[in-house]
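As structure tokens, one chain now follows by itself in the form predicted on its own.
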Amino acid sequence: MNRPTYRVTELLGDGIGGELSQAIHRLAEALPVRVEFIPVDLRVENRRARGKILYDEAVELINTTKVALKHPTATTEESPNAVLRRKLDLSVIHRPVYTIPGVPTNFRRELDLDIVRIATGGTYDDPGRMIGDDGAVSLRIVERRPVREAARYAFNLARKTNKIVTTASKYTIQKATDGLFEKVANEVADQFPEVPHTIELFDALLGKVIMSPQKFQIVLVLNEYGDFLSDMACGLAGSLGIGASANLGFDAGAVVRVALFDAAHGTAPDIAGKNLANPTAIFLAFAMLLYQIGEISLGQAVKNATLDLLREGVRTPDLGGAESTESFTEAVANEVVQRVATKTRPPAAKSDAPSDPGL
């Protein structure tokens, strides 16, 4: 029986990017599907040598494969992330933030939060201008289309996962911009009557997430609010860089057109080439990619195998463990193989022992 084949654009990066690429290829080999990685070299030297042509080639390829996995890249003359978001019209960022075993944190509660952030507009699209010598102003932009796209994505996610959606803004003060955001979000919410929807003022939300994190599951926010909330949530989880995110572009029907998945951490040049890099974040990004292409059970297997091994103490040195990049990757790959085999094992005959109800 032939294995299904999926083509994935792989954006190669700097520092530990090469080791993370090797780890991803090894993990992909453990899956009962074939992942054909098509590489694009986004390392600093190649970006400087090829410039705009390189980005144009990357965008053309991503538009063909529909999904991409990006390794960390150094920000020098430009930010590759910002360039790709602009060229691909990636209007929404999905950032899951949850407690990861082995990551030290001052926060004692369990955190499990999906932040859906509109990646355009707000004040970030306008650097502002001076008014005379003593004043400055910037324009805050909120547009209906990206809000609608983000809202549909958030409510679809909630429908699939049986979660609650919370929209948060300062609609009582920013009546035009945040008021439009809430109006569009409510219009979308009306199309998902089975999904619980709550509304919070953004400043109050920050405090409530700390005091009662279990009350919040999917939070939909505007651009700068999502930036603030993501960093706060990652700080509560113990690290700004251990997680993964999805950057999403949509077609005219608000269906995901292209999706770029990446690890949130940097290039870590101090440990590059030393077999010390922690591939957890890129594994979690790969799990999200598997969800996107419809391989839900495989995405779950990769995510849960990674987190469960961390919980059992199988960790790289940055988390207090003794595993190398290669040995941690092997452990996760082997665990995924076992979990996939368990899921696909045929039912036991009646004469056999009762099956495990947890399988």
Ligand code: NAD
Second form
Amino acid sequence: MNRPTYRVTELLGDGIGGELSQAIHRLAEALPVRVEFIPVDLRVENRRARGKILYDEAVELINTTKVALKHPTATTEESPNAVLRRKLDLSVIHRPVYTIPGVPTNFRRELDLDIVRIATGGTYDDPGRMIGDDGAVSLRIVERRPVREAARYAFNLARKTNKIVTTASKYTIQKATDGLFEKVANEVADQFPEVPHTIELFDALLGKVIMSPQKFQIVLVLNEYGDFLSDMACGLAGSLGIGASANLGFDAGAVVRVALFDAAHGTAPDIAGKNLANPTAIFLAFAMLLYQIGEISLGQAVKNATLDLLREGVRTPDLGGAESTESFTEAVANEVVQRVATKTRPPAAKSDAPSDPGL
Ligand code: NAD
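Complement to the form predicted on its own: the form predicted together with ligand NAD:
Entire complex below, previous chain first.
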């Protein structure tokens, strides 16, 4: 039987990146489709040796394959994530964050958030400058296009998953910048009359997510707010180590043009090479990639097999378990094979809906 083949750019990373790459290859072998990983070596030695040309090659390849999976890279002279985001014009980051029953957390409630963050601008594009010795200033930038792209993505996701969208900012104080953000978001909201839309002040939102997490589903925010909210939500959910993201670039018609998927955690140099790395986040990133290429039931199988095993206590040491990277990977791969073979529907999937059927 001819298996469908998908080409995926795989950006190799530092530290635990090698072990995570092996884990992904093992998991991909368990699927009834062929995933052809085309590697680009983004390890620090190669970056130093090849510089700009290496990034140009990576960008050209990703523009061809349309989807990429990135392993964590050490931030040294430059941040590869920031360089790729800029060169690929990845304007939106989608980060689902949810509590996993059974995974230890200090938070006693359930949380299930899709954070849609504008990946450019805000206060992050300008490091600022000193004014004399006693003051400093930096620019805060908000542009219509990325806000519109993020808003369309968020409202489309809400439409597909029957969820509500909350926009949050400080529009009462940052009248021009956050005011423009809310204005553009409202214009997009008007095109989705069936999607409930609520507006919060960002500081109030942080408190409300902690007190009443069930009231929030898809949250659309500017760059730095998304950064803060993502880490807070991951902390509430129990671990920074299980978060995964989609970094998205759009064409003029607001259809996803390229998508780069990665884990939120870093290179974990303290455990690199010890077979201790938890591959959960990269598996969840891979599940999102499968949704993106239209293999939705396979994406669900990967996601739910991973989460169900975690619930059952099959975990690596960072989550209190005794599994190694390899044994956890083996368990997930075997579970995926069984689920795919029996075509049993896994338990209700949470909300990593396909972000765009056009890709
Ligand atoms: P880190 O996320 O690498 O590690 C923080 C702690 O979490 C460590 O104790 C580590 O062992 C643990 N941890 C992280 N991922 C884990 C996993 N998959 N399984 C088990 N334990 C895990 O953060 P850091 O130490 O601040 O950063 C190390 C390097 O990673 C730095 O060079 C930083 O710039 C880089 N970094 C890269 C990315 C990325 O490429 N996306 C993201 C964050 C940090």
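Positions refer to the first chain, counted from 1. Please read all numbers here as calculations on a predicted model, not as lab measurements. Between two forms, the rigid core is the largest collection of C-alphas that superpose within 1.5 Å.
Shown in the overlay between the two forms, fitted on the rigid core, is a CA shift at Ile131 of 2 Å or greater.
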